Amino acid sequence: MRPAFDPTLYLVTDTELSRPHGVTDVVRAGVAGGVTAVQVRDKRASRRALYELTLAVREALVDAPHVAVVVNDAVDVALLAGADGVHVGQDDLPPAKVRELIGPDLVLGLSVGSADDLRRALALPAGTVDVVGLSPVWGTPTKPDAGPGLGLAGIAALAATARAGGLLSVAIGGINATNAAAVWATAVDGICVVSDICAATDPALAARRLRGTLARRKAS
């Protein structure tokens, strides 16, 4: 049975953006103001050291088992580090393949970032992904080799045909406090925030207004 993923305030972390508070540390305050489910994402990072990172954020949540943490792109890393699910990208392992290495039980997400990927995506055996990470909505640089942006209108017409498949869909790329209620009028699943909780003073708060912010949208 996989477990419940509620992707309304996605954050995907970041090492460098993440200090001084450190990782684990932006991961419980996101938490703390609103944060639903967290990705562990470190590029750089060795198997090992992202092993260990996934261990202290799933530690550092522990009182907060509603909250799922997904692995990117790191099938191994997640399947040892007991994740909740992985997500891959288009250049990664193929999603059929990810789908049996990890069985029923996991989460699995996949970037889209056309109508082609989604396309692609929806024409693989029902229950192979869960969620797709339509991206990037805006050009961002913590993935400058994201593709160019799709736009708001881009992003509306993806997730209408992901839930029309019957899949989640997630926006991220260049979202903060001052766009994601745009974002939201979109009709996705959920918004994926980087650098406005990572790189804030005080993650708590950044992800409160962003909650805030998502809750208005959705009462107006």
Contents of the next structure:
There are 2 protein chains.
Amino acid sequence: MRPAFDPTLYLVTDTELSRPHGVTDVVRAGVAGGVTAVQVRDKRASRRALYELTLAVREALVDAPHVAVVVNDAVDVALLAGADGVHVGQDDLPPAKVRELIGPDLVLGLSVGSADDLRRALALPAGTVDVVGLSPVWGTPTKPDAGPGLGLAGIAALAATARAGGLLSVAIGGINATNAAAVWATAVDGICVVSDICAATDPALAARRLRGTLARRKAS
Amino acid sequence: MRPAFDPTLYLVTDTELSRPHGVTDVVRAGVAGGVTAVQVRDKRASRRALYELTLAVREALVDAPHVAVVVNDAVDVALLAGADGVHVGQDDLPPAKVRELIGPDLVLGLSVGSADDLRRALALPAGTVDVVGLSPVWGTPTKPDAGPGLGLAGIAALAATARAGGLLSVAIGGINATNAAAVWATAVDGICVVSDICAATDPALAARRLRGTLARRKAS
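Next up, the form predicted in complex with another copy of the chain, please; the one we just looked at was the form predicted alone.
Let us now look at the entire complex, which starts with that chain.
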């Protein structure tokens, strides 16, 4: 059985942006502020460094077992570090192969940048992918190769299609406390935040602000 | 049971250097010329590209099942692509963890750049590592971060220590048809070649020249 996976406020780590505090302190503070899931992402790190970072993030969250730790791209690292899931992009290993390797119990996320990408994800056998990362909402400096933004209307349409197909969806790319409520209103299951938490002077406060915005919208 | 692994002439691929022919053609030609094992290495490729390259290399060698295909660094790719082994460096995933993930049947190689590195490899539980890659013999332009060369005397000493500890050893770094015999004479179990085959006008001929040098030395 898959662990509970609540992507409401999904922190995606960026090692460079987190430098003032360090990734593990950002994660700890973010979760204290309301982050519900963490994706460890560092495309430039060696596998060893990513493995050690993932272990450190898990250790930092030992008292928050409800917060899933997902590893970006590196399936081997996810398995070895005991992560709760793995997130792959369109250029990473094929989702069906990744599911073979991780077994039925880990969360598998897939980046989706277009209706075509989503169609292919929905055509996979049930239980292959759990959550699609709709990206980018807007262009973002942390992922300059991610293409033009889908916009709020695009996100809303893709989120509805994903839901109809039984997949969770999260939105990523340029989301911050100012626009989070508008993204949340598209009916995605979560919003992903990178710089607005990682680069914050006070990551716990940044997370609390974001989470507050989402809560108000969900109740409306 | 581990498959037979003959590292006598061990081709390590370089996608850029192989560009005139393409990696799969270089591999096919190299094996026709006497290459006994192939390591697929492309540190800059996405996981998806490395996975597809490994599948293509396996397909190119479908009629040469005695030639092991080893994947550099990417344990997930090695497993998914049905490779015969994986090779990790000192900055990649820890060998004992990699062995957990790959099970007992795949070949595990580990780069070793010093007597200290080798001591740590030999201290691992028996059956963790199968082969150590002693590197670099000499400085090499294909791996500028590999540090100063161990030299022939250094290789000979490490190879003897590895053998006494039950590990195979191969040498890598700056080996070509001119110096291969001297490296082979250090009693390593194999020599690794990158540019002398990948960048050759005639990779089959380059492999045949290298292999011939080794054969003469082994008989002496």
